[in-house]
Structure formats: structure tokens, C-alpha cells
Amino acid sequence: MQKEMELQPTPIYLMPLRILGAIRKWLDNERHLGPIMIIPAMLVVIGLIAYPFGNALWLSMTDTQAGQEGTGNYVGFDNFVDLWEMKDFRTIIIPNTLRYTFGAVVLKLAFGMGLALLLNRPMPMKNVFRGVILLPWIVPTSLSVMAWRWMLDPDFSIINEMLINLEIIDKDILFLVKPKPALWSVMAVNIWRGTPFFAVTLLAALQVVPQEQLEAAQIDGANVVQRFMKVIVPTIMPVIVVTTMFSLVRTLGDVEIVWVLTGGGRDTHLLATYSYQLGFTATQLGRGAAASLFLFPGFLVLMFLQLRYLQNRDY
């Protein structure tokens, strides 16, 4: 009688609860569910990505202009070539490009650190402080790029008119005209904008350091320079290392803030804004590709150092 009942045929109207169910069944194994949750993101780091990435090392390879129909011709690393034998980009882009992002970099590192050993400590308010802090990183970057634009001016700045009323400086300096205050003033902007950044990644990996190594570090009579270096920065070391990785990257791609300060110029373009220009006022889409590319070997080799260094402290 039980296998009569069983070789009976299922009835329409309970068929979709018996896919339902297989399909419940099928995603229950690691194996097909694992894959099916990154099919998402990794839709997304092909699109926005890797596709992207490979246009932009195709166009660097070829003589692409704006406006044209297709592609241009394949001219190898004659775009590269090209670039280097440049003299201003030899001598001004790229040391303005290594000064501005490493620069930039260190101080937002040791600027966040602060920060976030500072919010880490009881005190009053601190909950208010953490969120007055992302205000600079929250704020759009053009809308207060203007108003940092307004305070460096050098007919009206904000700065100047304190400086010369406090007695430090006696005659107004031109931020954003000659060419060391210039870099400084864009660098000291980016810092502003991106220290918020570290302080909360670098909090958050503070809430994780075992308080009990602090306390035996204390008891063994460790000062606070001794445990921050022997107990806090070994153990947050990962964050601080993918951290300033992001930072370098996103530093170095760096256009808005330079552009709506100083338009870019001699004085103050980096690779980015100077490959914008190329391609998108020059219309050479190919030579401005190359010069966005021309440090890509470099961070790949700190990349790869990265991900080396991960991989050694995880085993």
C-alpha cells in the first residue's frame, strides 16, 4: 500500500513546493550556495572594475583620440615612451605625484592614529565626537573643496587675515599661486578629507585589542609608548596595512581636490589631473590612459608585498 502511494503522481498544485523544496536542498551544500553569493560581487568588480581596468590598458597602447570612430592604432609603449621623454613630466608630475600621495598618506596614518587613541579613551560626549569627525569624509568633496578654495584665496583668505592678526606671518602668502605653498595647500586639504577615514577604520580595530595584554603589559611596567608599540600596533597591524593600501590608491587617483583648487597647472598636476587633461581637453584618450597607468607597476609590486605580508602573519 506505501508504495502505491508513493509511485502516485504529484498533484499539480504541490509541485511548487516540491521545487521549492529541491531547490532548498540543492542550496543547503556549501559547494552551490558559496558560489552563488559572490556571483554578485563579482558582477560588480567585472563591471565597474575589471572592465574598466583593461579599456583604460588597451587605450594606453593605442593612439586613441577623442571623438573618433573605433579605436585608434596599437603603438605598443610608445605612449609610455613618449611621457617619459618629457621633461616636465620627469621632473614636476611625477616627484609632485610621489610627494603629494605618500605625503598625504603618512600624515592622514599618523593624524587618524591620533584620532582614534584619543575617541578610544573615556570621556564625555565621545559619541558626539565620533560623528563630528566623519563630517569632513561625509561632506562632498567639491562643496567643501569650494570653501577651502575661498579660505586660500589670495585676495580675501580667512587664513591669512588670522595669521597676520596673531603676529605669525606680516605679509599675506599665496597659497594657492606659488608653486611649494600650492602642492601643500592641495596636500594639507586631502589630509583634512581623509583623516577621518583612518580614524574610524583604525577605532574600530582598537575595540578588538585584548585589554588583558594591556594590563599585563602595564604590570610589567611597560609606559604608554612601550604597550602602544609592543601590544596596540602588532595587534591592529592588518587594518593599518589594507588601510593605507586603499588610501595610497584612492590618494593617487586623487582629481577633484586639485582641480577645483588650482585647475591642475604646472605647479600642482599630478598623474591624474594630468592625464585628464589629455584626454579629455588634448582629446589624446590614449597618451591620457598611459600617464594614468605609467605608476600602475609599482603600487602592483606594493600590492603584491601586501597581500604577501597577510598571507605570512595569517599562517
The other form holds:
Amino acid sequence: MQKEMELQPTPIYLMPLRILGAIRKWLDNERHLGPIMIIPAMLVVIGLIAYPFGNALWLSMTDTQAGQEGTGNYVGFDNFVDLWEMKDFRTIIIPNTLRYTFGAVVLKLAFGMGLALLLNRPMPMKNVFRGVILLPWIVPTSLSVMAWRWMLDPDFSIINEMLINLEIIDKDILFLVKPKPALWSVMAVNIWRGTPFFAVTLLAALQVVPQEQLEAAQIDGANVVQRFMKVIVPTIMPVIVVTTMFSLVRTLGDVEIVWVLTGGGRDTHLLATYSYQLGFTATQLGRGAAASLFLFPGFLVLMFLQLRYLQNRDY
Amino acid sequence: MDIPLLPVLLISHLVAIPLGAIGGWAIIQTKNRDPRKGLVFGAVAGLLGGLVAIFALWLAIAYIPTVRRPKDIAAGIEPPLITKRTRHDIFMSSTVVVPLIIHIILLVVAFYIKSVLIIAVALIWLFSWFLCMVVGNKMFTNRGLRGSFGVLLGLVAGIGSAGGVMLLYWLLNAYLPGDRRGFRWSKLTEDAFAYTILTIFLVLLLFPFYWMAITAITPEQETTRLDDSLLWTTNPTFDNIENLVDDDVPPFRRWMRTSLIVTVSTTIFSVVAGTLAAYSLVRFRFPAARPLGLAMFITYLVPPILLFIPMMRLTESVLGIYDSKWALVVAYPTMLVPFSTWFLMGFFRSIPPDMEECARVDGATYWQAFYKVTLPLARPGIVSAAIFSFTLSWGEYMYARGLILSGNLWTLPVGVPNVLSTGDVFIWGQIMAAALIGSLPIAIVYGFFMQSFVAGMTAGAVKG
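Alright, leaving the form predicted on its own aside, put up the form predicted together with its partner chain.
Shown next: the complete complex, the earlier chain at its head.
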């Protein structure tokens, strides 16, 4: 009896409702709804990240040139070998990349930490300060770098002008003209842009440092440095590590600052900017992809470290 | 009216030191603290003010020809043309250096009386010195004011800084929590140190924006003449901004529009996709949930430069949208989706699942539990993710420069550095005006949502 009831055919006009109901019912299951909800994001990850990345791997082993017939042949590791055998690549680009990345990140961490500690003090208008220091980080990079380029202009640099008026120097520093000052300038701008990020993340971490421990340490006679090294740093170590790793990745892959400030001239090319230039200006896509892949081992190590670090923590 | 230097210096000190001392005594007296400390403190503050006065006067002499040294007045010598060299000579002359040495001796004495104070005093002193040097620079000659104003400045600076130090100390003390009984020199030292460093930080971080704004309102022909007005302009104008927006050559309004379309569309798509993915990865248990979450995190770390060249190929040969804004619409989600997902995963994790479970017990479907219960709770996080995505894509440069070749199709951050120059000559006034306008949307968005943004970022950061 029961079975017959179920087998009765549904009237045709109710079919859409039946189907909708069935879909709803099918969806009301985390094993079905879960995968469906991540479809849009996964499309991006697979189609626009994984596929292009695989494409980059392939391109780096071909002699592809943009708009050239008869290119795109497999050439093995020739691109990598050629790049490595270039004199500028070994004497300028690689050292620049290392200096730029490590120098800038270390200083960003140091300044960011200092700024975070200062902002963590009780003071009036705290939130205003915290918001204002974010400005260098949120304003479009190319625009703020243009302001720097204007400030470092060979002829009308306001920084030179101020230093001369303060009688600290007596002739202009040619910031963006000579190779060494040019690299320092690029690093300085990177530090200027990245310090707020470190400051805000570390500041957030400082909020959870237990006040009682600090007070106890103070009563026990620990001085400022000891309190910092023994209480504050161990507590916020996870955030320091994660932020530093993240910043290393971003600084290693940074193109904009060098590109807008010097255009890669004056021996300021980094691996990232060199690859960008090869791909975009010189249209040597294969070689450019190879240059960018020189960065890959670095990313891999950083990624691995970060993953391990995150997995060891319960959050 | 010419006033000789030495009497003015004496008078300014005679006024500043007692005023500082009385002020210090009065403030500390009213708080039932040791009045003697107030006297010492106030006197030192007065000394400090005197130092500032010396520098202010020195500046006045150096820059305002009508203030003359006593012996010049006696000899009836007209003030010479001021050059860098004579400025240096005037500074080294006895009328400035002698009072300075006396001050330093007095400060050293103060150092022996209360050793900790010297650090605070030295720092504030250093700071005032810098301030006087930079801010006082050329102000008077530029405005065509007479020398007597410079003397007035010295007096005001002396008294003002004496009172200012007292006020600052009082404010600091009033705002500091905890032990407020008694006067603590170490606290003052610490505060002076901290606020000095903080000020230096703020100046360094914000100066480029100040200079951007000043250049934007400086007449074009004046931007390349720094000698007239060093740190500001005397002829502010809105010509740069008006030219930029009205002429539309280069197509500034079009860049702005392109930027807006690309930014808004990619932000909406990425935040929606990120929200759905993040919720699903955090809450639902299904096979592959964990590896997929890991994949999200890894792609979040992949830097765009690795994808740039294949993205050129993808948009050109596969999709055929190279050299149009749609190329950016395709490219930006590669940065934004992994970011939003990762960011919101941290946020969803911080929302306890109890309420959803209650809703489920009451008969809600999984979707309803997400849509009606969790989503409203997650609003601050979603807003933060949206703001950050907006910022990222509004300021993006690398893809926007590489995937669009035609200048009139560019976005704002690409157009401004690349077009507003004729050959090697940059039109700095207009560039800075454009940079200012391009930065404004972000600044406004942050102004409105800063609280929620900082909260969201904090949640994400602490969670790792």
C-alpha cells in the first residue's frame, strides 16, 4: 500500500517544484554543499593560478618570443643556463635581490617593532595615530613612489635642499643617478611602505601580551630590555615569524617600487623586475619566465617554513 | 625698527625662566607634591625655552636683514647680503655662542642635580632645535615681515616652550594610568623619549604625503624653484587639479573610471567567492576539505610576478582580452580570492558554531544557517576583506602596466607615472595633484571603515 502511494506519477505541472525540492534536499548535506560553495574560488585557483603557473614552467623551457612565428620550441634548460652565464645577472641582479630582500625586511621588522611598542603605550588619540600610520601602506604604491621620485629628484630634491639648509651636507646627493644611492633609495622606499604593516600586525599581537607577567618581571627587577627580550618577544614570536615570512615573500617578488622609481636603471634591477622587463619590454617570454623561476626555490623554502610553523600551532 | 640682540636675549630669559619656575611650582603645588621639584623643573624648562629663543633669534638674524648685531648698529653698517657662509659666521659670533655656552653649563649643572632629567631635556632640546631650523627657515624673508617680528618670535618661543614643556608633562602625567602619586623623573624621561621617537616616525612616514599635497597646490613654474619657499608655497593654487580634471588630456577621468570599474567588480567577485569558500572550508567536513584549504594558503603566498608572463599569454592567445580592462578583471582575482579566503577563514574560525547548530536543530538547512545566522555575524570581517581587496586592486601596478598597452585604457596608478611627463621633463605639480586624487578614495574608505578594518586585521593577524 505504502509503496503504491509513492509510485504514483507526479502531475506534470508540479515537476519543477519536485526537482527544486530534490536539489534543495541534495544540497542540504555538507558533503555536497561544501564543495559547491568553493567552486568559484577553485575555478580561480585552478584556471588562473595553477594553469598559468604550469604554463610558466613550460615557457621557461622554450624560446618563446611575443609575436614571433617559429618560436616556442623546447630548448631544455638553456634559458636558465644563459641567464646564469650573464655577467650582470650574477654580479648585479642576484646580489641586489638578496640585499634588497633581507636588508629591507630586517629593517622593516626593526622599525615596525619599535613603532608598535611606541603605539602600545597609553596615550590620547590612540586610534588616530594607528590609522594615520597605515597611510604609506594603503595608498597606491605607484602614486606614493612618484612622490618619492619627486622628493629624490636629481635637481629639485626637497631632501637635499633641507639637508643643505641644515648644513649637514654641502652638495646634492644624487639619489637616483648613481647605482649605490639608487639601491639605497629603493630600499628606503620599500621600508617606508612596509613598516606600517609590521607595526599594525605586531601591535595587534602586543595586545595579547599578559600585563601581569610584565608587571611581575618589573617587580623582580627586570629592566626594559630584559622585559622585552624575555616576556614580550617569546609571546609574540608566532606573529613575528609569520609576518616576516610573508613580508619576505612579498619583498622578494616586489616589482612596483623599483619599476616606478628607477625603471630598473642604475643597476637597480632585481630578479623580479628583470623578469618583468624581459617579459614585457623585451618580449622574451621564455627567458623572462625562467628569470622569475629563479625566485621559486626561495618561495618554496619560505612557504614550507610558514606551513610548518602554522601547522605546529593550534589556533 | 631695529632692536639690539643682547638686551632682548636677557629680557626673554628674565621672563621665561621665572615664568617656567612659577608655572612648575603652581602645577605641582596644586597636586600636593613637592613644590621644590616644581621650581627646579620649571627653571630647567625656562632654560630650555631660552635655548629655543637663542635659535629663533639666530634664525631671525640669519634670515632677516633688518635685525642687526649691536656692533653693526653702532657702526651704522647696513646688513650684508646673507649667504650660507655669513649665516655660519653670524651663528659662530659671540652674541650667539656665548649665551649658548652659558646655557649648556647650566644644563650640565641641572644634570648633576637630577641626572635623569638631562636625557629628556636634551631630547626635547634637540627636537625644538630641529623644528626651529626647519620651520623657521625663510619664513620671514618670504613674507616680507620686519625684523621686530623675529624678536617677538624669540620671546614667544622662549615662554611658549617653557610653558609647553610643563603642559606636556602635565598632560602626560594626567593620561598615564596607575601610580599617580608623586612626581616620577623616570616616567618623564621615558615619555620624552617615547614621544620624541614617535614624532620622528610620524614625520618620516607622513612627510611624502605632505610634500605631495604641497606640490599639488604649488604653481607649476614654482615647483622647480625651491629657494623661494622651502617647505610650503606662498602662492597656493588649484590650477593643477583643475587642469587635470577639466582638460582630460591625458584622459584622467577615463583612467579614474577604468580603475573604479575594475576595482569594484573584482572586489565584489573576490569577496563573494572568498566568503563562500572560507565558510565551506572552515565549517563543512567533506573529503578534500583540508588539502583544498592548504591549496588556498599556498596560492595566497604565490607572488604575482611568477604569474605575470603566463597571464600575458593567457589573456592574449586563450581569452583574447589582452589590452583591455577585462584582462585586469581576470588577473586581479588571482591575488584577491586567495587573500579573501585566507583572511575570512581566520574570521569564521573565531565565530563559535553553536548558533548555527541551534538553527539546524530548529530545522534550518545548512545554507540557511550560513546565510541567516553566520553571515550577519561575519559582517565586520567581510567588510575588512572587501576594503583590503579594494585597496589591493585600486593600487595594483604590475598587471595593469603589463596587460594594457594603450595609454588611454590604463588605470589611474599606471597612467599617472607614465603619461604626465613630456619626454624627460616631469610635470610634477600635475603628477602630485593626480597622485593626491588617486589616493583620496582609499583614504576616504579607510576613514569610514578604519575601526572595522583594524579589528579585522587584528583578528586575522593574531590567528596567524
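Every value quoted in this text rests on a predicted model; they were computed, and no experiment measured them. Numbering follows the first chain given and starts at 1. Under this definition, the rigid core comprises the largest set of C-alpha atoms superposing within 1.5 Å between the forms.
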Core-aligned C-alpha movement of Asp153 between the two forms reaching 2 Å: no
